[in-house]
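We begin with a single chain expressed as structure tokens, specifically the form predicted alone.
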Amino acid sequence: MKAIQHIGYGEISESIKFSEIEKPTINKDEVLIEIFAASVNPLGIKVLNGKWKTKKNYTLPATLGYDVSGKIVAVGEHVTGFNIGDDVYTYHNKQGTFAEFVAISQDNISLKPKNLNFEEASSLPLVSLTALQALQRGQLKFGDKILIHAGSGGVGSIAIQIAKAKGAYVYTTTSTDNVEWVKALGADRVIDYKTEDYKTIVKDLDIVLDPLGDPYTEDAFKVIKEGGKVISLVGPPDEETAKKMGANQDDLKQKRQKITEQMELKSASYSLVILKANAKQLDEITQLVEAQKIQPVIDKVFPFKDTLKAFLHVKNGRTKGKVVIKMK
């Protein structure tokens, strides 16, 4: 079968190629999905740039891609709840969705929302699970005030919608060109970072969702209330997460020093969210989509043959929502 594979580090045009690889086989707990659409994430760019060089289980060549939507064409003998012909979607934490077929555990997949096509569905798993897990880590509840940075990004655009569905008051930041369509996602106050300083507008927040990192991680503590929460997607690991990662605590304590000082001043909490595949949470996303409380935000759809162009488009960093690759 055809697949897009990571073959080396450096310029994107020299790092990926079309390959002919074996069609995957499934074990007793897996399903085989014929892929109709997949989507490109900034995480994929980081992988190409060498972020995963140190991972023991990551070897080249490696088939790229995390998000997928498609049709089940085979099921393992222990699979229950799914049948051949089901339309499904999922986040595949092992990569491998930029291909014609992929084998995935039944524990990680969900039925595709009935009101979405395959391209729309493939845009959701990584960003929607990231947003939901971040908001759950922050224990978001009805009436909370939250700042979600980068509202026009893949995670931000979905996090806004989930937060509004849960009854929060949502502030978000974006550039001038994106203000109106981010407002249309439901944000209560859209801050144009090119003309406004969010730190003079928001205060006493319950939660800040930070997908940007320094200095936004540290500055988040300036706008939360006493006992507020800062949830980061890119900052240094908090102590609990670092332990799970087996990271060197001494090194991380130094990296977290400023954050720790801010936490103590505000009696606040800080967490780094590391995405995990979760079918039950994806089922929750499906329910929100089918209830029309969440809608996918797609920047552009590329045919499979133009996957390189899709990567370069994402690398430019000016996308509104997600970039999708149409396989079928």
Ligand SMILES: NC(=O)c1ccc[n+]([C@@H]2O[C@H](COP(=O)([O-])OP(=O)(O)OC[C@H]3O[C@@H](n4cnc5c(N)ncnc54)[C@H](OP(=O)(O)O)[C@@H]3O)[C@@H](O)[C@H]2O)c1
The other form holds:
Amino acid sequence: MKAIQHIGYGEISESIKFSEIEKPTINKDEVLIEIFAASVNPLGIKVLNGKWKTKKNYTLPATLGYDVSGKIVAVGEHVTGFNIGDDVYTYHNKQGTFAEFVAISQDNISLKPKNLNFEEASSLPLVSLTALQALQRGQLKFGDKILIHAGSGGVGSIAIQIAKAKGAYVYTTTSTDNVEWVKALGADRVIDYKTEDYKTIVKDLDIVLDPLGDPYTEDAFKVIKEGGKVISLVGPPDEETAKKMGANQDDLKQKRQKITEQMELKSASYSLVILKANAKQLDEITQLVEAQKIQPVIDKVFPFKDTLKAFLHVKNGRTKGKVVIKMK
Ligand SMILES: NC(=O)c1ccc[n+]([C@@H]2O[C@H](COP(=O)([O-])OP(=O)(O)OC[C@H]3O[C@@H](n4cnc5c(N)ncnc54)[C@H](OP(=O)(O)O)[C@@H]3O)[C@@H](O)[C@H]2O)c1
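After the form predicted alone, can we look at the form predicted in complex with this ligand?
Time for the whole complex; same chain goes first.
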């Protein structure tokens, strides 16, 4: 089968290539999915740069891609919840969805929302699980005031909609061109970072969701209330996350020093969220989509043959929602 593989580190154009590889076989708990669409995430760029490894023993060549939607074409003998012919979607934490087929454990897949086509469905798993897990880490509740930075990004555009569905008051930041469509996602106050300084507009927030990193992570403490929560997707690992990652605590203490000082001043909390595959949570997303509480936001759909162009487009960092690769 055809697959897009990671073959080296460096320039993206030299790091990936089309390969002809063996079609995967399934074990007893897996299903084989014929892939109709997949989507590109900044995480994929970090993998290509060597800044992130999907697993400890990550070796090249490796088939790229985390998000997938498609049809089940074979099921292992222990698979009970799914049948051949089911339309499914998921975030595949082991990577390998930029291909014609992928084998995934039945525990990690969900039925595709009935009201979405395959391209739309493939745009959702990684970003919607990230958004949901970040909002849950922040214990977002009805009436909370939250600032979601980069509301026009893959994660931000879904986080806004989930936070609104949960009854929060949502502030978000984006640039001038995106203000109107981001407002239409339901954000209560869209702050145009080209013309406004969010730090003079928001204060006493319950939560800040930070997908941008330095200086936004530290500055988040200036706009939260006493006891507020800063949830980052890209900042330094908090102590608990660092322990789980087996990271060097002394190095991290230094990196976190300014954050720690701010936390103490505001009696606040800080967490780095690292997304996990979770089919139950993806089922929750499916329900929100089918209830029309959230909708996918797609910037552009590229044919499979143009996957490199899709990567380069995401690398620019200016995408409006998600970039999708159409296989079928
Ligand atoms: N920890 C995890 O598990 C996890 C999971 C998912 C993602 N992430 C990370 O989170 C980050 C965001 O992911 P994503 O998929 O949302 O990225 P993305 O879709 O590539 O984000 C692009 C968007 O960011 C906006 N943006 C850039 N600079 C901005 C600024 N200074 N203020 C406000 N908006 C700004 C851009 O809007 P403008 O063009 O208007 O500037 C654009 O719409 C990435 O670094 C990703 O790797 C981490």
